[in-house]
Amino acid sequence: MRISRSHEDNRTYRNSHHRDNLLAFPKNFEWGAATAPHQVEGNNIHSDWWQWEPGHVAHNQTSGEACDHYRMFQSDFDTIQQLNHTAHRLGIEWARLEPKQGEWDQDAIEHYHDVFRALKKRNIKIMLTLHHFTNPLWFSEQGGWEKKKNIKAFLRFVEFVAQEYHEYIDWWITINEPMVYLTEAYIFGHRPPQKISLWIAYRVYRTMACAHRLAYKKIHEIDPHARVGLAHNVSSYHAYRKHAFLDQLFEMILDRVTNHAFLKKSGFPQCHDFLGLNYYFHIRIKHVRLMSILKNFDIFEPVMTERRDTSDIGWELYPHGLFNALMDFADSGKPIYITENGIATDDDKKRQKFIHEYITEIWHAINGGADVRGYFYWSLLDNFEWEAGFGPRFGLVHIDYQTQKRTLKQSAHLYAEICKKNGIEAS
């Protein structure tokens, strides 16, 4: 079924979305901010992730407290609140709700009660992620994701988070950026269980699009008003040479391969009750030609060779991508929420710039017929960016990692300011 705005909503909004030299955004639109469990709670013993942190992040430096969130949640709710957010999205760690196969913590799970009942407080809609990337240790020492057979694991957490906290939940994450993980895993080998093997990743591949399906299946038994949908990682690209049938035709098998391909394979369009979107990477194609593909390679152009504007670790800032992302997926008859986008860098005046272009962008979009419903910045606090460690800093608030001090910057009034008007002023 197509859900879009009625097009008297569209009407209504055409005829007020510029005034006063503000962009305005749809009635109802969703602002807030988003975090990983792992990345912020700290002490995530009984995880896979906790277990190969040391000598393989930067600086050797291990998740520990990361930001403390884990205790400090209250604190950083109110905080929540006084920037604006109208929804939150955050992640529930599978490790901490069963650190042993089939024995279940009573403290985790009356701990997760309490912070949903802590946001609901403070009128904070809740998109909730069941998987962000770390798996419990004993799951992954059985094969993991790797093994078809696993899912039932996977099942049997998902229906525990589903028939436990259902009541809270606006909008359930099944899997975040599934494709990300199983190239960092098992294609680049920098993350955990770091096993380089295109046939494993396919078997991974194949595992987490089938694992995503029965999921969405088992929390529309339980709570058939569910929203459920993925956080999917979508990258714009761009060939040089748009004469060149090579380089064209690689554009497209690019899009189609990263952009398209696990969406179909998990279920899109019947098993996704919106789409999801992490948007971070521009990719820029130099020239294609046959020998460098079976050499080394070679045909990306490097951001640097231009002298390209980028993050703090190197990744260009391009907001019109994300106009472009937006626009690809704009006939899906799903409506979509930016989950994920941000930059890391010390620089706040440059995460101010960001911010007002790429939201600048999603107005764009949404006049141009994109059913965007919400846009989440990554992230809430700075956090431990997993093998980059403490170094990147993508939070709208500052932690001192010594004290766990919290302090608001510049961008995060700056946030607040178009949460409060939804909208944003024109440049």
Given for the second form:
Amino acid sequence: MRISRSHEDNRTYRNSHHRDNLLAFPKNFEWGAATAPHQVEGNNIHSDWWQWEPGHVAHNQTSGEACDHYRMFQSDFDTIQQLNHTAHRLGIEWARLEPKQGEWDQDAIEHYHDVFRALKKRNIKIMLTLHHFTNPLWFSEQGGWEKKKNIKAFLRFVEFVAQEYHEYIDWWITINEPMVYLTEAYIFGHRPPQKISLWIAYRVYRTMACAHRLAYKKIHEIDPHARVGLAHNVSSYHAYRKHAFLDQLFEMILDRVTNHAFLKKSGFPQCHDFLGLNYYFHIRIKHVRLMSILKNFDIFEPVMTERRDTSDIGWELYPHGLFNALMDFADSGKPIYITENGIATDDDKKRQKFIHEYITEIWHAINGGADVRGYFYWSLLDNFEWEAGFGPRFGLVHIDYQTQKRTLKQSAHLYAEICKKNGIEAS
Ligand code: BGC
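Just the form predicted on its own so far, so send over the form predicted in complex with ligand BGC.
Up next: the whole complex, starting with the chain shown before.
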């Protein structure tokens, strides 16, 4: 698919020039950080995750109070204002709003009005995620995303939220990382409902893609000016042997299947006003042998073989991969927002380097023709990292989980400077 570049692209290109030592970003570029409700709010008691966590999370942890953001959101939003963020990505928790099927919780409804008003009061734009991995328990008990007929329930929730809150919302994300959701739950079986089955995974894939298309329509019926998209995880692939047909073929297949197929199925480009990309992974494809594929699908080279730098949880640090991922979508004809990108580390120097290098790559991608309009660092706060518990720390803000005390890391200040200057120092 090739779509011609718009005038907007040219404006972007002209504005992203090299001023003195500053790599300047286009005017009105959005800078922010992202969170997800279950990971930060605490006490999400009506969700499927809450029920599943005991005995399944590292070190026997459970999400519990998480960061108590449900009660501390005002001061957390003061922080992002002080840090010069122009936008914030957060989610609304379906299990709180509709704890029992068809019954809407008045306190939760009011709560999210307070949350959105608090951001608007601080002049911070809102990117709202409707589904970020968790489901109301009742929805899961009815078969969740495995059943197409359950889309009706999701759409009712989407309609409710759009009618209630549309005036606050600048961008809508219908579903966060559908491919990660279905792979973790139905292929690897690491997350609820832990059913390993390719057939069920495929059904979830179809249901989520259809749910996105219908949610897109529904939100637009309520607010014709709404900007609606997905947060789609993309990876960059690298085949070691450029001359080997099988290696190249695998690079292409993986790129198609994981980076492009779901988007297409979810109605891209018609049902997407922008392209939301979450970027974390660079994946090396080693010498592909037919027998090793058939036996155990052994085609990836662990990064540690090359003794490269990684995050604390072993994810490779490879800034150029973000450039590659962005350029792969540069001809999509849609504005791109990096809806997540971040590093889990206790070594904040590493995070500072990460932020500097990855954002520099975005600058290069913009100059290469990618229409990137915003960046959301993952995450604002250290938080509950799903089945890995509270160990991995992705935050710009350190959380003491005993006292809920917040401490700004040096990387939060570095990022605040970037947001303020709308640019980054050339290294
Ligand atoms: C998810 C987040 C998660 C982050 C780091 C993304 O896949 O959207 O919820 O915490 O990656 O693993």
